[in-house]
Structure formats: structure tokens, C-alpha cells
Amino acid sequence: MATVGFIGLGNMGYPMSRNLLRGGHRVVGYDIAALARDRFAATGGEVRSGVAEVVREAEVVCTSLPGPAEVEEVYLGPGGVAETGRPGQLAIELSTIGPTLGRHLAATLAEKGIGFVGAPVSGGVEGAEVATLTIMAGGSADSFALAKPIFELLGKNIFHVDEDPGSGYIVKLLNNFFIGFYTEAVAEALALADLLGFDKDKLFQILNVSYGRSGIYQRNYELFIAKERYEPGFALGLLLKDLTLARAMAEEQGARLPIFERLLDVYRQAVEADYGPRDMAAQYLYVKALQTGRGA
């Protein structure tokens, strides 16, 4: 088994290193949190004090991070992968970012001989835990076949989107900017229902039957609109950041999406209203509470 190096073990990368800690890895691991370094050391991994303390000492470096700012400083930053990495090592990049920041960095660290895979995952938090997610892996043909053992530890759909690196960080981008829509209407929808006095369970297994269901209606309303909990999966704030990331790469094409315009603002008013911790079904409380005046 390989000794792999796992960067970022927040919400997402603590369950995915614990499972490749499960499948008999040894895995080194860095996060600039505390808790998230005590929780994994508790786990079984073994923490060390920086990124090139795990680049030095991994076969395999995987990274889940926040977003593009986060990424670019432990690839290309002084003692990042880029300036600590060696011939021969391959680096997994599991985060959300740009095509184009995936190009580059692939790129970068072509140049030491350093193989680099793109793939993005989706699947949450939950996906993470029970080791279900979908990833979306682009990059060369010989550092995909040598990332699938890592990803049949982490997920249950694995897909090689293409040889070009930034691959998957479309098809990613693309998957967010349907959630984007997906949670505002069941957002919409819900608070509609309220004001018409009618009973959000009995909505959801009729529609969950119907033309109007989706997977995103199911996850919201059954894991935390019903339950009243909104404890974050997949934060509100985190999702504004892929679709301004999608916004990004579709004015890098000169398209024209005017809905999707009117929706980012919306988001961006309810994270300016304090929504932006909470889960992105949390979407549903600020609608609701723009019916009375108060989301705004």
C-alpha cells in the first residue's frame, strides 16, 4: 500500500482520508485547523506540521480545500507541491476550482515530472462518509489509472472525463450550476407551500414521485428542511463560491445566461444576510423569511 498525503481534512477530506486509512494506506495528513489535525491523528493518521512535511514523504498527494485561492498557495506557494514534489509522485486534486487553474497546475508540475489528476467530487459530505461520491477525474491516461485505486476507496461512480486536466472541473462546475438552480426552487417552492398553508411532507411524497422530484429536493428537504437542522453539508457560502467559479468560466466563453445573473445575485444577498454558514438548504429559511420582510 502506498503512503499517501492528504491536505485539507475538513468536512470533506477527513472522512475521504479515513477511508483510504480503512483501506490499508498509510496516510500523512496537514490542516491548518487543530481540531481538524487532532481528529485525524485520532482516527489513526499521522499528522505532520506543514505541506511539505507531507509532499516530502508521500507516494500519492491528494488536496481538499476550500477553493482556487487555497489550492494555488499549497501547489505553487513556497513549500508547496510544486516546489517540494519529486519525480515520479502523483498529486490528486479533489477540490472545486477553475479548468484553468487545473491546466496550469498541471502543467507546473509536469515540469518536475510530477503526474497530476483533476478530480473534483460530488456527492457531500454524506457521499464522503459512506464513501459513494462521484468523481470526475481528468488528466493523462497513466496518472488516472495509477489515481482509480485511491478513487475505489472514495467513491462509487468513477469517471475519466477526458486527458485534458481541467476536464472535470467543467463537468463540476456545470453539476453546481444545476444545484444552484435545484436549491432555489425547492427554496421558492417551499415557502410558496408555507404561505398556502400546505403540508411540506405530504408535498414531498407526492412530488418525490412525480416529473418535480430531484435528487437535490430529496437531500434538502429530507436532511434538513424537515428535520429542521441546518448544520452544513455543503455550506450556502461554499456553493456561491462554484457558481461565481461557473460564472467565471462562462465569461471566459462570452456566454449569456440571464437567469443564472438574477440567481447569484440572489445568493449573494442571502449570504450578505448571514445565511452563508448554514447549509445551502438554508436557502429555504431566507425566502421564507423574505415573504415577511426580514431576508432582505
Ligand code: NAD
Given for the second form:
Amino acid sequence: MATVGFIGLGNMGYPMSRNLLRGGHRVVGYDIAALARDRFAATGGEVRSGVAEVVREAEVVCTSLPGPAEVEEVYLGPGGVAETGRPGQLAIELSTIGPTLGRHLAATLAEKGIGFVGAPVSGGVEGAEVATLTIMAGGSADSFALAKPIFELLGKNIFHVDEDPGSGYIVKLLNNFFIGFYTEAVAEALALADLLGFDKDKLFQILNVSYGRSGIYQRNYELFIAKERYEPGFALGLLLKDLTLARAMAEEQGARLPIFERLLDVYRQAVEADYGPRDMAAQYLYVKALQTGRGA
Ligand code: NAD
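Having seen the form predicted on its own, could you now give me the structure of the form predicted in complex with ligand NAD?
Below, the chain from earlier opens the complete complex, with every other chain and molecule after it.
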């Protein structure tokens, strides 16, 4: 079994790294947060003191970081994957970033003989825990073949989207484009149900077998709103990050997306009102607060 490096041991990275350990790999990891490092060590991971230390030891390096800024730092910054890596290594980038950055990372690493697969995931923390993630991978056929045994320990639906290292990110941003709309629809419909005095459990029972259903209605309602718990999960701030990336992707194509623009404004206001660290299901709380004039 290979020595796998794992950088970014947060809500997604931690359960994914644990599945690699369960799969029999030796996993060396790093996270800037001490709590994340301790949790990883407690499950059998070997903590290293920085990105360079992880990259030096690993044959395959996985990253699961908040967004483009952190990904750029870890790959292209001093002591990063590009600087410290060696020919024959493989980088599997599992965060949600834009396709342009994915392509740039692939090209930079290729100059050093390091393979790259841009492989964002969907399925949430729940899916990461039980290894049922959907994985949308872009990269050369050779790199994908090398990454596949790792993917099989992390997910269930594994797609080699295209040889373009940006292709997985395109699919992922379109996925989160839907998530943005659905999450707002759930928030507004349930806030309205409350104003109507309608029982939300009964509503879910009926609509979950009607065309009003969606994976996001089920997730946001069953796992968060019904339990009145909003620990992420998938933080609202990360959703806004992904929608902003989707907007940049749309702008490059000259797309006109009128409702999406408005949606972005609504999420920006929710994040400004401090809902960013909560799970995206808390958009429901933000919309409810608007009813009483406390939202924005
Ligand atoms: P998170 O914030 O919980 O985890 C990110 C981790 O990266 C944190 O522990 C943080 O300390 C660490 N980190 C930040 N900068 C670092 C650096 N320079 N070096 C090392 N570690 C660093 O976020 P998450 O929810 O685990 O999401 C990770 C990625 O996966 C994001 O790009 C997100 O959009 C994507 N994603 C999340 C979900 C979800 O449901 N949470 C689902 C699919 C995709």
C-alpha cells in the first residue's frame, strides 16, 4: 500500500483520510488547525509539521482545502507541492476551485513530472464518512488510472469526466449552482410555511414524494432544520465561495444569468449577517429573521 499524504483535514478531509487509513494505507497529514491535526492523529494518521514534510514522504498527495487561495498556497507557495514534489508523484485535488486554477496547477506540476487529477466531490460530510461520495475527476487517463484505487476508498460514483484537468470543477460548480437555488428555495418555502402555521414535518412527508422534492430539501430539512442544529456540514460561507466561482466561470463565457445574480446578493447578505460559519441549511434562519426585520 502507498504512503498517501493528506493536506486539509477538515469536515471533508478528516473522514476521507480516515477511509484511506481503513483501506490499509499509511497516511501522513497536515492541517494548519491544531484541532484537526489532533483528531487525525487519534485515528492513526501520522501528523507532519507542514506541507513540504508531507509531500517529501508521500507517493500520492491529496488536498481538501477551503478554496482557491488555500489551494494556491499549498500547491504554488513556498515549500508547496510544486516546489517540493518529485517526478512520478501524483496530486489528487479534492477541493472545490475553478477550472482555470485546476488547469494551471496541472500544467505547473507537469513541468516537474508530477501528475494531477482535479477531483472535486459531492455527497457531504455524511457521504465522506461512509465513502459514498460522487467524485468528478478531470485529468489524463494515466493519472486517473493511478488515482482510481484511492477514489474507490472515498466514494461510490466515480466519473472520469474528461482529460481536461478543469473538467471536474466545471461539473462541480454546476452542481453547486443547483444547490444554491435549492437551498434558497427550501429556506424561503419553509419560512413561509412557518408564517402559515403549517407543520414542517407533515409538509416534508408530502413534498418528499411530490415534485417539490430534492436532495437538498431532504438534506437541509432532515439533517439540520428538523433537528434545529446548524453545525456544518457544508458551511454557508463555502457555498458563497462556490457560487462566486460559478459566477466567474459564467462571466468568462459572457453568460447572462439574471436570477443567479440576485441569488448571489442574497447569500452575500446572509454571510455579512454572520451566517457564514453555519451549515448552508441555516439560510432558513436568515430568511426567517428577515420576516421580523432582523436579517439584514
Ligand atoms: P473545512 O474548512 O472544514 O476544511 C478545510 C481544512 O483545511 C480546515 O481544517 C483548515 O484548517 C485546513 N486548511 C486551510 N488552509 C490550510 C493550509 N494552508 N494548509 C493546510 N490546511 C489548511 O472545509 P470542508 O467542508 O472540509 O471543505 C473542504 C473542501 O471541500 C472545500 O473546497 C469545499 O468547498 C469542498 N466540499 C465540501 C463539502 C461539505 O459538505 N463540507 C462537500 C463537497 C465539497
